[in-house]
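In the block that follows, a single chain appears as structure tokens, in the form predicted on its own.
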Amino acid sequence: MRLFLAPMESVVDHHFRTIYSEIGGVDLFVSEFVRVNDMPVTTKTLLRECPELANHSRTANGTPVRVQLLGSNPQTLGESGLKAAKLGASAIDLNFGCPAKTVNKSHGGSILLKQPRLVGEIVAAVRAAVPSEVPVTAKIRLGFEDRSLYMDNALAIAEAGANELCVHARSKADGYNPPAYWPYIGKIVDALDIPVIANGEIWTVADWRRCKAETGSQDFMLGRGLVACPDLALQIKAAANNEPYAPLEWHELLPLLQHLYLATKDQYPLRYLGNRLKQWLYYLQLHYDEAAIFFERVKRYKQPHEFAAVFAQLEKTG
């Protein structure tokens, strides 16, 4: 069993991947999408979006990172995939799942699921361009306006030569609202000869057990559930191996929160200071009561000395 951290746009950047690699339990990361238009993406852009490429496509402690591309031009996607492969990408992942309106309006992400033939052409072009030893993978939703073409897209991707397929068990129209429609993934698993990674609405070990039972998948991608509960992957692996596990306590997360703040604080003007920390706290409060208290305390902070003071106090009190 492999567990992936979902490439949540504007959340799971390289700083976040570093932290989760240190926590453990995640076997593979996928970069935020690199947009490819009518020109191949530049080396500079690839290294900016996936700096792990400079470390053999791995985090500092060795967890593989796949480069994710998004676009609708098969030729430039193929050329961009080749460029990423030459930089050492562990795999090239193709985004057919992003539901963002701005992305869909520019003919990228989940809107392509209305055109299974084009989806297949994109996968085929990238597969042909990238060396055979570099996996080409894809991530889809179950459809755009509805779920009627879910199997057409899955088959198109597999037949075009993809090595793996990740399926978010909702359509674009479904958004992120529960439930996730896991039985659809089960049908894809039965129809395809390549690994199918199940994604969607896995918040707890119990959710993982139900998802596994309903999909038949052996691999799983965790998104908001893992961001809210940073050791969910470790909990799942312990459960899979029938091993005891003591969940992370709040005080164990405090150094990681400080690490994220310090790593990202210089990237934004003062009015947005600490926004990445606040973003993570927003998710963590779903699992930790202490995170809600912390969030309420810092949500209006905009000065470095304010954050320094609160972390200093937390170091004393936990």
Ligand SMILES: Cc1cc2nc3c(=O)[nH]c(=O)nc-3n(C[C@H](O)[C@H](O)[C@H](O)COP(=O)(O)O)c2cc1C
Given for the second form:
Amino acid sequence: MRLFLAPMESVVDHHFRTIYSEIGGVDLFVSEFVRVNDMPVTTKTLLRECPELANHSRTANGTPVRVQLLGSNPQTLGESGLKAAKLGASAIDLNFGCPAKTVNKSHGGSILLKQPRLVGEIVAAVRAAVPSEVPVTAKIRLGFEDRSLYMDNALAIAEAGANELCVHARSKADGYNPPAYWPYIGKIVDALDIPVIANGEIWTVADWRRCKAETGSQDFMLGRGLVACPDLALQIKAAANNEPYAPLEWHELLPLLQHLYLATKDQYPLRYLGNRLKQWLYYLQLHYDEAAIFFERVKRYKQPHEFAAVFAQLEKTG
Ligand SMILES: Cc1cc2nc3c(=O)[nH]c(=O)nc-3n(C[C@H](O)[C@H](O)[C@H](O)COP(=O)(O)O)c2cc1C
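Could the form predicted in complex with this ligand be given as well, to go with the form predicted on its own?
Now the complete complex, all chains and molecules, led by this one.
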């Protein structure tokens, strides 16, 4: 079984991947999407979005990171995939799931699911351009307005030579609302010869068990559930191996929260100071009561000394 941390634009950047690779349990990461238009993406952009490329496409402790590309132009996507492969990408992942209006307007992400033939052409072009030893993978939703074309897209991707397919078990119209329609993934698993990674609405070990039973997948991608519960991957692995497991306690997370704050604080204008810390706390409060209290405390903080004081105090009191 492999567990992936889902790509999440503006959430799962390389700082976040570093933290999660230290926590453990995640076998594979995927970069935020790199948008490709009518020109191949530059080396500078690839290195900015996926700095792990400079480390053989791995986090500092050696977990592979895939480069995710998003666009609709088969040729420039192929050229960009080749560029990323030359920089050492562990795999090239193609995004056919993004629901954002701006992205869909420029003909990228989930809107392409209305055209399985184009989806196949894109995968085939990238597969042809990228050396065969570098996997080309794709991530889809079940459709755009509805789920009627889910199998056409899955088959088009497999027939075009993709090495793996990740399925987020909702259409674009389903948004991020529960449920995730896992049985559709089961149908894709049955129809395809390549690994199919199941994604959507896995928040607990019990969810993972049901997802596994309903999909028959061997591999799983965890998104918001893993952001809210940072050792969910470890919990799932322990459960899969029938091993005892002591869940991560709140005080063990404090150094990691401080790490994210310090790593990202100079990345944004001062008025957004602490935004990434607050964002993680927003998810963590779904799992830890202490995170809600911490969030309430820091949500209006804007000054470095306010954050420094709160971390200094927490270091003493835990
Ligand atoms: C804030 C946010 C950003 C996301 N960004 C991406 C992205 O860049 N690429 C992608 O393929 N999926 C993206 N997704 C979708 C997730 O990878 C995942 O498919 C989705 O959240 C469902 O999994 P979950 O129910 O476990 O969260 C994003 C989701 C969220 C909530």
